[in-house]
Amino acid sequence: MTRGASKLDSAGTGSRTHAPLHLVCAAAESDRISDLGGYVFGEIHFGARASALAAPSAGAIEVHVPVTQLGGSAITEYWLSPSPVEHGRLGEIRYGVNEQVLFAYTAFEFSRSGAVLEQRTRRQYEAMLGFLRSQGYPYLLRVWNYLPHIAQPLQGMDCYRRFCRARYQAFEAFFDDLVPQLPATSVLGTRGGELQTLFLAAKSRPTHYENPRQVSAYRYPREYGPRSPLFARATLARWGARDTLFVSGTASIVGHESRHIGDAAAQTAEILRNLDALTAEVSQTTRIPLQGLDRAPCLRVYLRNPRDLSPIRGRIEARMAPDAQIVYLQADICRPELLVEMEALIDLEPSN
């Protein structure tokens, strides 16, 4: 473990974000890791490095992501820290920590038999539960998974669906009530390679909210597979000075059904009245004035087809402040007919 080894230029990082954790999305042309401020946890890369960059920042984690950004300058992702950083490997758990939050990746090699898909995506889940618990970091925020072939049936289910089933399974032997520990989380299909796992938790227990627009997804009726998926639609965790709400993966669904059959646009418009409606939820909660995306200094786009690219991203960056970043992806979404996918972080500020 090396504290520290991760440092960047600190000054005024603190100021800026009063948090814990602090996401910064740059662009190779126009930003230079230096100027970033803070200790890295990590950085995603989404195919090819952003070359302008320096190199991996020491003893961070590095990720890269087998999907293919659209629409112009390569973004990286860089997920930082106002304090110091450890950073460790336990078994193929990589991690870095600070004094109230834990980022951590773990990844296994596809494989094209279902059962061994099953067995390993339990084991992962189980190793990353139980890893949680020991250092004292037992709160999921929010999960990423990376699933190559998401949709292709392994005999005679597709993966995702497999995933589910032997994700809710380590769930279960870990928890009586499985609900109050479900974090936001988004699942992404990649044409191949490993099933990847980037997760952050916390000391402190969040909050978790529902979209009223949506079926919770852990009550999906058996027709979307035999145990349902489990996540929260959002997970607020407050820091005190500025909070952080993380939204999952949304897509054009009203109730449990999808939505716009076909129309790229359609769907679009869906998600962002879906993210509206999940926003007005935590706002009447928290009382911070919240409206959609209006908070939002980063969010990444899913799309199945790149053609799609110009209806998505105009009706998108109609919606987003001037200087949001928006990583536009393309990647497989977990029901066939669904052909964009978003989710975002969101800055909170309480009121006094």
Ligand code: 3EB
Contents of the next structure:
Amino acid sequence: MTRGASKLDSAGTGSRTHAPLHLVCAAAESDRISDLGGYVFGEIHFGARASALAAPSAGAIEVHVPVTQLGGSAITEYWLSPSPVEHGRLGEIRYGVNEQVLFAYTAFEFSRSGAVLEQRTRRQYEAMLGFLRSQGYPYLLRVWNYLPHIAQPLQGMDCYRRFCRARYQAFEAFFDDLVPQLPATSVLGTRGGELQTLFLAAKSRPTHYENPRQVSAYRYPREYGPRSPLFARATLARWGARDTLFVSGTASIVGHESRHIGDAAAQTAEILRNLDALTAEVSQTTRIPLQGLDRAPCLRVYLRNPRDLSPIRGRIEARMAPDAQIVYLQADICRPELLVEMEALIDLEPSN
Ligand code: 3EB
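Having gone through the form predicted alone, I am curious about the other one (the form predicted together with the named molecule); can you provide its structure?
Zooming out: every chain and molecule, the one shown earlier first.
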């Protein structure tokens, strides 16, 4: 069963204050979307576009990620705002914005020419970074990238490495000092036809974190590609009353090496150790008490092979709060030996 649909009840009119951006998972067939409370930046659907879905919320950005949801009734993710959201479109970019956060989506048709793919990726990133800057939301909080054929070689180099090189060139063209700008990120492989990117950006500067168990991705050795992946392991947005911690796609990587080749359960356990180390790091500098993902996060788990669902799920659910919202999705992961990846959003209430 998908957990967390009951969160709907507490999402709206209660006395709790909400961060300028929060996430609710709801049954896709829910007829209570109007009860979500607040305003909708956008909604994320998983799976084929043709599936029977609830009517989209008025004006909201509707994103369909072509990955199959496993092990539960279909859910939709709603990104919500406590204050009105203004929606718009500029060129290929669709966006929703409130006083503090901008939510933006763009996609382009995948190309089997490596050079074209890189050129379009770079152009897409530069357009997005320029747009965010021009709107006054220059600080990246969180980026998701869904790449068709992520591991497929195109003229001798796989799509993920080409993506990394193009992203690097765009960031380099845009920022004098790269590292402080790098946000929490995920890159997953889909069977869709478009390279989809979703950005969350803020007016004020967030704090980015690295994982003491892992080499920073921007320092990965050359064996992983001609230009390193550019992302932070986590990003913390401090809104005042509440904070939001965005945790990047986290895999069974220690140092820079993949661990537990062929063993999905052991990879999952390694990911949980990585997440413990990462949250301990955040805790130490912020004094926000955090231990792994124990604070009712929204969690996405990407698995390469549906047959691994049961061992992966067993390991994860033994550790998570009962009200955690967990979505299992079948997707490809950027290194062929990695079988599972986890990402999270932790909505941090004031600790008394
Ligand atoms: C890793 O740790 C696993 O290229 O932006 C995770 C999250 C991964 C983000 C990215 C890659 C990226 O290297 C893969």
